[in-house]
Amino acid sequence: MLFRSKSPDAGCWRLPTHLSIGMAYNLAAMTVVVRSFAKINLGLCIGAGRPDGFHELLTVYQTIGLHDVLRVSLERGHGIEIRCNDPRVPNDESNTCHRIVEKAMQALRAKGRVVIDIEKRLPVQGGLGGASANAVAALLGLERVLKKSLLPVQRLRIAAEVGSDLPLFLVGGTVLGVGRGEQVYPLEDLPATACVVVTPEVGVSTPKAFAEWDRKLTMVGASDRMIELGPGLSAWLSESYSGAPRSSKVVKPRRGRAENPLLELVRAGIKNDFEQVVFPEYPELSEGKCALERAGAKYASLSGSGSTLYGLFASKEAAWAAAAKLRRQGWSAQATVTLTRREYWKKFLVSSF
């Protein structure tokens, strides 16, 4: 569970009392291992362009079970080393987990030789947050291997300057995501869901297709989008939370809504807008969500810009019946289940030595 900051700032969060501000135990380790895990949007909807050149999103985040995993360990010397196992993985200042450690040092007054052995089991451009997911494990690895604490509000600040996508790792479970998709808020967690993931082997370069979505926009004339923005995902989470149904007509309750909300997705009709411009450049994802749905799936969609895509079903049975049957036509896929936000910091920690 996260509780309200007593910061000024309202939309502020805390981390759950073992890794919030009491997490700092006195603890001998050096070497902190910990599990860094991947998200998937429910619904994306791309607002207007803003000027600091990002667009204004809504989208609500859900954390899976698939990760990486990654070794946070603190040596004598000065600087930050990042090792991967994928060659495609920078390992100088680009890298998300290098500008989240530097600023935290910074923050923390920290010395010594940081480095953050990264084992890559996540698709790299894949719009499951692993890059972003990947600098919040360094972060937090880094804070139990210091013995020191951010402040919850520096943390945010500090995920938020590095990337859109890292405050929602800070959260975990179903999380709204507005703004640029930097500004969180937990919502209450919907129940573990079954899914499988499919990751065609293909690269969706983000902004590019924020470039695409814009040239789209301006050719059709859509300048005012913003009012309409996201009235489907509005309609499911109001529904979703409180219950209220969508008209005024008498409707008979829908049998295994109050066991699976996440399945309202299909008749709520929200549905990620980056599918628009990506799914003409590669066809193959396209025919990765039909595929998904063929399989079974009751709600399937691209995660982010791509090129990950992703299915729901209606029970694990399901599901791992469908990545199978998907792996025997030529697809990569895997079965997982979303993560509460329980379970999500239950799994974190790995260990520490």
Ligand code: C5P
Contents of the next structure:
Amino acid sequence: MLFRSKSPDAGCWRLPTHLSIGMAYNLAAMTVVVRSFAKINLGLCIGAGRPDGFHELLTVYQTIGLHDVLRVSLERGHGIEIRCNDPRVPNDESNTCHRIVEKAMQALRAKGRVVIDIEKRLPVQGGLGGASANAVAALLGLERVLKKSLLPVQRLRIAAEVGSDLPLFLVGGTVLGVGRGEQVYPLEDLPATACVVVTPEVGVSTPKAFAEWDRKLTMVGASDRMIELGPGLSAWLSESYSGAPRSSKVVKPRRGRAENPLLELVRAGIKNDFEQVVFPEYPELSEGKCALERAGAKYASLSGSGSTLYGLFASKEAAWAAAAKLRRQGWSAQATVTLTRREYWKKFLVSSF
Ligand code: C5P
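Form predicted on its own done, so how does the form predicted together with the named molecule look?
Entire complex below, previous chain first.
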């Protein structure tokens, strides 16, 4: 028997009600199928290196419609089994799903054999947070099959222990990330925006990209980039949320605001700092960004440390036409839309049986 998700409590940071364990659903459910959506970074500012080896970050995460599908089952016995249709995905203890399930089983004092089946649809190239999204989807699916719930604070802690960009997937939509990227704050849902994701066949090592950034900062003696991004982001957010009346005599009409506040955010001067160290090393990624711009993107950027690139477009038609054009040019390109928090949670649960 198939159980569809109910409308989510989209404005709420807590796990949406349709994911609360053992609500109006089949209490004997043993398998849960969930979508594991990808993210892009709308700007990413790298700050100071920290004594724990991480760097301070300031970024805006945005979930998008591209996704993997995870099937989480609980069987008799013990242990964790990871299956995946893509041989590049590890199925041992290094898999993020394995790591998070192990921690959650301990925290929940649960018993049984957990089987996670990952249907990989997302490109395995970095920057989309695929492995992180898989882990969060596995965690939420596990809670549901176990009919046991972690406290929100435990869930967040366990997610952050597995990786810096896991907690964003417990929020979805447009999310401010600070600290090492693991401290997440839901931002106002922005309208769904058409985008094209380009995934060059290049693997970028995130720790190496951070190390290269440190080397570059030391060489040029640059000041903390947070000081630059912080005020731009704060101005954009405070205007977005402010109810203050605007006088056209005093305040100039804002470029692009009428068009799309998401496009205004990315044009507010926020950039992805990783471009400065990743593009010189991999010139084809810089070419990919230019190709997106030539194909009509209103804004194009590297996502995370790459190698994924994305472009935001004025319409779905423009995005779909651009993706087709980029593919003809030899790029691996997919058109999709950004996913609001409401849509993220509405589409998260596929079935439970
Ligand atoms: O947390 P995550 O597993 O994504 O981090 C991978 C690596 O990236 C870390 O071990 C660290 O070298 C680097 N990193 C960092 N600062 C961050 C996030 C990650 O230096 N804010």
